[in-house]
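Presented below, as structure tokens, is a lone chain in the form predicted alone.
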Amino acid sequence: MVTLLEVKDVYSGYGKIEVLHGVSIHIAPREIVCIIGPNGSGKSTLLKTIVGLIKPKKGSIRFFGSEISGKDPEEKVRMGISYIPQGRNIFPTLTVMENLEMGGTPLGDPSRIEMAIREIFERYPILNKRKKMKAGSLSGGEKQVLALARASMIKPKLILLDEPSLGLAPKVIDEMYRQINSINQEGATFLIVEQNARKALRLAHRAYVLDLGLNRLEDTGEGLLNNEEVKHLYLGR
């Protein structure tokens, strides 16, 4: 099997703090994978040590067989990596169109930049409407469609979210879970860490459990929602 992402013994976390106590993660081409967890597990702080935000302290992380443990953000970005981290990426004070020339830098090309963002207005129609409008006046389900759009101008080869569903009501919830399958579809990868664990299981093609900074378990994303343990622990009844 080509592996996409491999985590391999990850030791991270901020200052003396150890958060990630030897993490392993390995993520095929064209999977959504989902980590769910405990507050305080370790799941955004692998997301940050993925994309490059905190340097690991031991391991390895591998993108089509390549270290990029040490490569900036910028770097990754460059290589197909997009993130999206807990509270939305956009810059409130520019428009929707600013935010997604933002998200296209890395193509270069105004022609390609515009073409994407051609793309971005025929998929998110929505978008369109809010061209002119400054991101920080969009609802909260809008801002998340931008952010998704802002990080798919590049067609990244894998997509990292942290708590994509995190203050949206439930229709919009549905929806943008009907974006990532809609783009992984298309070739996208996913990496998802998400508190309602349910949603995203029932999407993911594969999940693991992260508890204490340690891997706690890894199956399928329905034998993750049908495993006792976990809808003891993590799901609630």
Second form
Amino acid sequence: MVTLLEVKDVYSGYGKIEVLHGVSIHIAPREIVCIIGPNGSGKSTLLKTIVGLIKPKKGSIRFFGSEISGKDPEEKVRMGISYIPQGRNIFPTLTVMENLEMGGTPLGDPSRIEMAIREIFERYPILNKRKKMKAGSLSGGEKQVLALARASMIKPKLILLDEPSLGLAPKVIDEMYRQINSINQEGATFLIVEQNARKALRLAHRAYVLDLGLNRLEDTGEGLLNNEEVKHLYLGR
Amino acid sequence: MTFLLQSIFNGLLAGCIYALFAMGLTLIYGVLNFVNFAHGELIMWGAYFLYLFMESPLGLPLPIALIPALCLTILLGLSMDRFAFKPLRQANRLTLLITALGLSFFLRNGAQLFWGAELRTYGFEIKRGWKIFNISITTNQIAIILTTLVCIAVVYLLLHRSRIGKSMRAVSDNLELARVAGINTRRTIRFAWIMSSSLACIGGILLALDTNLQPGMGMINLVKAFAAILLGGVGNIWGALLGGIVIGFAENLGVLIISTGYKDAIAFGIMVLLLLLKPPILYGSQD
Ligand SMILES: Nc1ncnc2c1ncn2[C@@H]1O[C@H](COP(=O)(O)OP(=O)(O)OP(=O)(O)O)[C@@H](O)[C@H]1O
Ligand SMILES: [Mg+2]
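Write the structure block of the form predicted together with the partner chain for the protein whose form predicted alone appears above.
So here's everything in the complex, that chain up top.
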């Protein structure tokens, strides 16, 4: 099997605090992989380690077979890895248009950025309507769309998405997942972290359960959805 | 009545200068999240650099002397970051504060050693100027107001029209997000230092034109810039601009009520009050 991303036995954390104690995951091209787990289990830390905001203490991270664990986020974006953090995932005092421009930074040439923005506006007309507005004044759902759009500017191969449904109404979440699905159909691979996992598991091809900084379970999305232990511990029933 | 008008005009004048100081201070706060208490020394050295090129043996005219003065101030600002603050990027705020205060002390004493403690001027004779509505306005003062307006326009254009300026606002908003968006944050931070130092240099020169040169000129005025950024919401550049002008007015109108001797105490009072109260309205701009 071809792997797009392979995280192998990664130890990582903040300063002296170790959060991940040897986590391994792998993702094939065009997959949607979901990570679920309780509060503080290290899900966000795993994404930050993959994107390079924190460097792992041990272990390897391979992207298309080449080692990337020592690289900075700036380099990883250029390789086609986009990351959407949990919560503060837009530039609130910049306009919608400027947010997209910032997302297009790795494209370099202004005309390429402009073209990418035009494509984004075709896809998300709401952003076109709001292009001159401060991003901070958008509604919760619109902010999430903008975050996704900003990350899509570079046509990434892999999108790391941390809790996209956080604080959104159920209808807005459904729309969000439709968008994720359609971006995936066009060839992007997703690694999604979710706490309220039902909707994400339904969409995901495969999923991992992370607990206390360790791999706990791994299965298809369907499989975990029907797993009694998962149902009991993580799906709130 | 004339006295009131004169005070308002003086307030505007002081406000312009404070606004330039405060904008420079808040730019660095935005990208690096700390108040550079050595900013006052960039102001002071900026003013003295111009003096250096205008005095004998060089004796250059002001517009030409301005260029090397600006370059040297920028170099000083960039070196401050490179040698004092950059090694401390991961350090806590207290360490940064102490470093900035130490640097301020060092640079102030350096200037004193070099130029002595006495007051100096650029040596322009004070022209009589005009009387408008009975208030006296000198050419220097007109120059101060016009220069400030030009600076504000340039800052606006840089921040809202240029790619690097927009990146700088993005870094101020969220450094981590800027990094993962692929923005070169190191270059952006250098650019912030260049802008901040330039504003300090120009503001310092304007202040020296309005009053005089003296090694302590930066430190006294930093308090005012600090009060201005508290007033305008820390990190918010247009808030800093407004805050600076408000402080200028408050000082010059305040002396109508209390004695002139307390002029400098007014900005200090406002600062202490704001630090104690922290009204959320004044802090609301940063998401
Ligand atoms: N910047 C930080 N500095 C120090 N410790 C941190 C930092 N961020 C997170 N932690 C700690 O690391 C552990 C894992 O946090 P992490 O954010 O990865 O969990 P999570 O699985 O994403 O949780 P949640 O579901 O709440 O988002 C927690 O104990 C947390 O307190
Ligand atoms: Mg998290």
